[in-house]
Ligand code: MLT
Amino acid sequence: MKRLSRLSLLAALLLSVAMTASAATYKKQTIMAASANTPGSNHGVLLNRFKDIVEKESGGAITVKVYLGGTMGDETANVKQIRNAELHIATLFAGNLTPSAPTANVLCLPYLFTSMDEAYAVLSDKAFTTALADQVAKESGARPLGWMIGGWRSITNSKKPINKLEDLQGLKIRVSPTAMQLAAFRAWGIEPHPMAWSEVFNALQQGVVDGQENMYVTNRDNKFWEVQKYMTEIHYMLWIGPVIVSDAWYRKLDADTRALVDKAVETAQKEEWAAAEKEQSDSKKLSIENGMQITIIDPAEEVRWQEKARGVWKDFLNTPEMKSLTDKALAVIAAMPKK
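Just the structure of that chain by itself now, the form predicted on its own.
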């Protein structure tokens, strides 16, 4: 009996040591997270989910402070703050990362993706995302740990339905001031009108521009149906948003904290992906209920848009890194099972 008792005690001690050795430990610290977007946006939902996971699993040792609605500046400012480690984590549209990290343009190539499944496949491929993250971190000091996927950037306007390329001519369309998007619209034969996002609603209301391009969710969040009548679905660019961290800060994290940050971003990303398509569908329905007329371009007609837009790729695949990453993305898409 005594021997059994000693063996039981020894087993209990060994189990205790093993559990202590395997249990993660976290230093008391605060993580600063920000987005220029609203609390109800996919940015706000993702960052608050990240906060919940980190604070709960760290047992309260780590506090995450989330700043939304541009309280820490616009997306360009957030990238600079990330680089300087004034912020630790931020979310933004991929196009707004490209001035600091030109290689992020790979995800903005017009018609790189022609379906949501292709985007899911590429952004789930660890070889691709790791290579892209390493290069972006090298260029900008900001490391993408995850990627949000929204909807297709479609065109709204106040003048007329757009059924074919010729209908686009003569319209003044506000386009995000990123080189890739500007080049795509020029390839379609019009001169786009870049302007700050904060100016867009008033510009549409006052007729300074006739239209803009964005997702259904953005249409809903900004109530563009108050100043826009027509919306045309095209598939030239899928809204993709990196979840970036300060690479300098991230590299200094202890192994347990880094693993928790990775896990929290991955979990929040998967949940955002699952919710995004339904949110786009609901936002489309709401746009129609508020009087917008939706045009879906015939697939044969959209081939014309695709051919012209893909013609600008040659101007951006001008570094070995861009060429390599584009080839990797296309290889993932080519390897997908055919439906």
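Take the two forms, superpose them, and find the largest set of C-alpha atoms that agree within 1.5 Å; that set is the rigid core. Model, not experiment: these values are computed from the prediction. Residue numbers count along the first chain shown, from 1. Compared with the form predicted in complex with the named molecule:
- When the rigid core is held fixed, the Cα atom of residue 193 travels 2 angstroms or more between these two forms.
- When the rigid core is held fixed, the Cα atom of residue 115 travels less than 2 angstroms between these two forms.
- Here residue 148 does not count as shifted, since its C-alpha moves by less than 2 Å between these two forms after the core is aligned.
Could the form predicted in complex with the named molecule be shown next, to go alongside the form predicted on its own?
What comes next is one chain alone, with no partners or other molecules.
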């Protein structure tokens, strides 16, 4: 008995030495995190979860300051701050990364995905995400460490229901400054209005544009029902949001801190994926309760949208990286069990 209790004492001692040693491996430092979205958005939830994990597991050695609601500027500005390591981590819509990292367009190829499950599969494929992250880091200095997957980007507007392509004609629709989105809307016959995300609500309110396109969750976070009456569900693009870190900063991190950052992003991403579908359906319900009129495009009609939008792919598969990443994504999708 005595021998056993001496052994347990020794084990407890060793454990406490190991814990002290591991806490001591984190240097005192501050991580700056930002999103142009609200605290209740998937961005805000993810970054605050990242903060909780990093601060707790570093035993308070690392402080994470989270700036939300655009206090650090717009999403495209955040990418530049990340490149200069003025910010260390940020979340944004993939499209808003494309002006700095054109290869991020691979996730914006219209009608690449036919379901959220396909996006989960592609963004769980390490060969795909590593190749994409390396290329995006090379182009922009921002390294995607994780990916949020929200839901389909639906079109809202203040003028009329859109049931078919013809109804879209004449509407002034805001899109993010993403070449792929501009090309898709041009293929559908209208000239879209690229605009920074932080300007969208005011532009809708003042009638500078008639509509925009985003997922239900974004509609909820920004109370777009105050300025938009109609919402049209189409399936041309999923809202996918990279969790980017400053590559220069990340490479200089010591191994333990880097592992903690990786783990915190991975955990927060998993939780975002698990919550996404419910968040979408709750936000849809709220949009209806707040007076929005929802149109679901008839599948036969959507084939017309799809044919036109898929026509722009050839203009974007113009680098070896875009070609090879698109092939990789398509191969992952093709290998999925058929339902």
